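Take a look at this single chain in structure tokens; it is the form predicted on its own.
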Amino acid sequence: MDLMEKNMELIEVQKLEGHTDRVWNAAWNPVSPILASCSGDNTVRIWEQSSLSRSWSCKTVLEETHTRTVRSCSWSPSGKLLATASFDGTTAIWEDLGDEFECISTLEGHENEVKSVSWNASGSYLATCSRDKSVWIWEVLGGNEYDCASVLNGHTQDVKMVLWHPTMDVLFSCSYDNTIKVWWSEDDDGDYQCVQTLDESTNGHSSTVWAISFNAAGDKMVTCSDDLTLKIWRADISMMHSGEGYAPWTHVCTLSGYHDRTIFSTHWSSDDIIASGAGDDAIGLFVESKQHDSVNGPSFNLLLKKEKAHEMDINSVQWSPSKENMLLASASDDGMVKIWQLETIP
């Protein structure tokens, strides 16, 4: 469907109130209608949708484990485990026991604030990153044991986010050093090396890179930055799937002029809509243009911009994995999590 030809609107479905400080991150459970959010109030809130009323309410608050800001939260592919990364230098693993969540493991090793945590597609690895400039890969062992498999050094500044590729065990990190680094182990032996650095010399960002997201196929990536742009990248991942070695990422296009403050978050939906959340309190939605330029490759158009989506900076935008309705969660410095629905207006 060509969304550009329709009259689309982002409708606020519900405001989720409860955090007493800024909300840094929101994460949808991949299996159930559950949303996790984490905050500067040192807690994680688990929000659940009622099957009857369809409204969202706070099911439980995960507290008294982290002693400082919880910066990032990420569900395992099974939806049973939640990893939370904190400024206290630890990453906690929580298990959903049905009626409650239990902290089953605490990962320690970073020298200071942990900024982000991500599971790989099979749930066999976790990655974390920190202000200590390092990226750690943890192997998930049996019996709630997690073993540090690699410490990856290469960034020269605070690492803002880590994200595993959706179809391969390739890890991406972005940093205050303005770069995105790609980490890969060629031999399946877990010996991860930096195989590519995307920086200004490769048409990359000129300031802090805050976030990374992939399209469903995994052959395109979007990044966002303090330089007020979103950048689209692509790679021939079929080459990697067929064992022909590393396929490098190349810059496709830059989306600029849509936000006038730092773009803190971006997320690519399974329906191929890119969302952005920024310091201008606005949410942007972008779609690929149907008119392909054979010389320059794909281009992307603004579908809509929701001004004043929050009262303060937007730190996170996340599309729901559910195919049934186009739900977007946003988290902000205003202490709110909001759930939005993308609707066609007649």
Second form
Amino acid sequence: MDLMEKNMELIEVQKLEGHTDRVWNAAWNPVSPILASCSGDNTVRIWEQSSLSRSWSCKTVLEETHTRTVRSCSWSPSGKLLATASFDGTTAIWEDLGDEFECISTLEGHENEVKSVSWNASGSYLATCSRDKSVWIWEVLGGNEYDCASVLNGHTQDVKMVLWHPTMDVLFSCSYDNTIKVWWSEDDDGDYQCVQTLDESTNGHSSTVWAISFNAAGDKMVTCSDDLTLKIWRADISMMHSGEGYAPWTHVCTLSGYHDRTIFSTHWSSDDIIASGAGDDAIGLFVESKQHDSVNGPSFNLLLKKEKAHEMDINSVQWSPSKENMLLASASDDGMVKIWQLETIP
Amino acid sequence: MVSGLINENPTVYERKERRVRTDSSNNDEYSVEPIDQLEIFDILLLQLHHIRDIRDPEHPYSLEQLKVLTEDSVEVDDGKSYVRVTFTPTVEHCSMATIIGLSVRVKLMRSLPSRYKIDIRVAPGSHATEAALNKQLNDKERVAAALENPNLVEMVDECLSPSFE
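Same protein, different form: I have the form predicted on its own, so give me the form predicted in complex with its partner chain.
Entire complex below, previous chain first.
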């Protein structure tokens, strides 16, 4: 599908109102038409799509658990559990019981604000990160038990986001120290080490890195930063799959000049459209250029820029995993969550 | 908290005469005037309704009197909904620079329309760890977390409370 040859538009499907403070993050449930959002109002809202009317409404509010801002939320691969990371220093695990959600566990240990939480592909591990500069790996045991498996030190500043690779148990983190770190347990014995640091010397970012996202295959990655750029990276992961050892990530290209304020979020869709959300209130969509330049390698072009997508900073953009349609969720400082549809204009 | 004052003998400048704004040409109550430099300076230092004088955390004098903030400190483009405030801490190693910067941001956040993008920085050459300070003052997430800290909020509110005259 060559999107660049068509006229595409991002149409606002619905505006979800309810949060009483900025919304930091939105996360689609991997298996059902459910969206979770979390906010500076200390709550998490669960939005569900009606199968009849197709419209979204707030099914439940998870409150009275976190005592401070809920910064990010992440569904387990099964879709049954939701992890929420908070400035109160804890990460809560919620179970969807149908009518309501129950907080089944609280992960404590970080010294201050937890910024991000991520489940690995099999749902056997969780990772969290914090302003305390550390990344924690938690093992998911039976009976609602979670055990701290590892505390990873290495970042020299506040860690903004953690993300497990989509197919391998390799962990990525990005930070206020301007770097992206890759953590791997070579002998698969749970002993994770930092095997790579992507910094300015390796064509990395020159300011805080806010987010990371992988393509479906897991051989490409996009990162976004306070330096106003998005960077694309690649790795020869077949090497890792065949047990030949660690395959390092290398810089492919840098997308600059599209946003003039901090880019807080980026997400790579399953059909290869990269979305970005920034402090300029705009959403950017990018696709890989058809023209394969063997000298300079792959390049990416702007598909479209949706200006004033929100009235204030956009903190999160997330593509829906649903194969049916190209739905995008965005969360903003204006307290709104918006659902968009990428459509071709006739 | 700090027991002794860091800057015991600040240089105090004379306060500028407040310019009276006369806008006789505009009689329409509902017209919206673009926000300009003077208005933001007023917001920072003067207005009753908003904050009059942001007090220097260590001294009862206002930040204007200490030349921490002057009219030139404010760069504004109302059309672009953008403002940048540059402030000069009173002592090179002023440890209160974070509180001042945070207070200025809070004051502007409370006073300006939500469409505004706000950048705060220390005047180039005025602080030992300028780059680090600027980065912290402009990291939205750090600012949000700081403003959830009751101790910090108390210090900021003290800084922003109206001065006695």
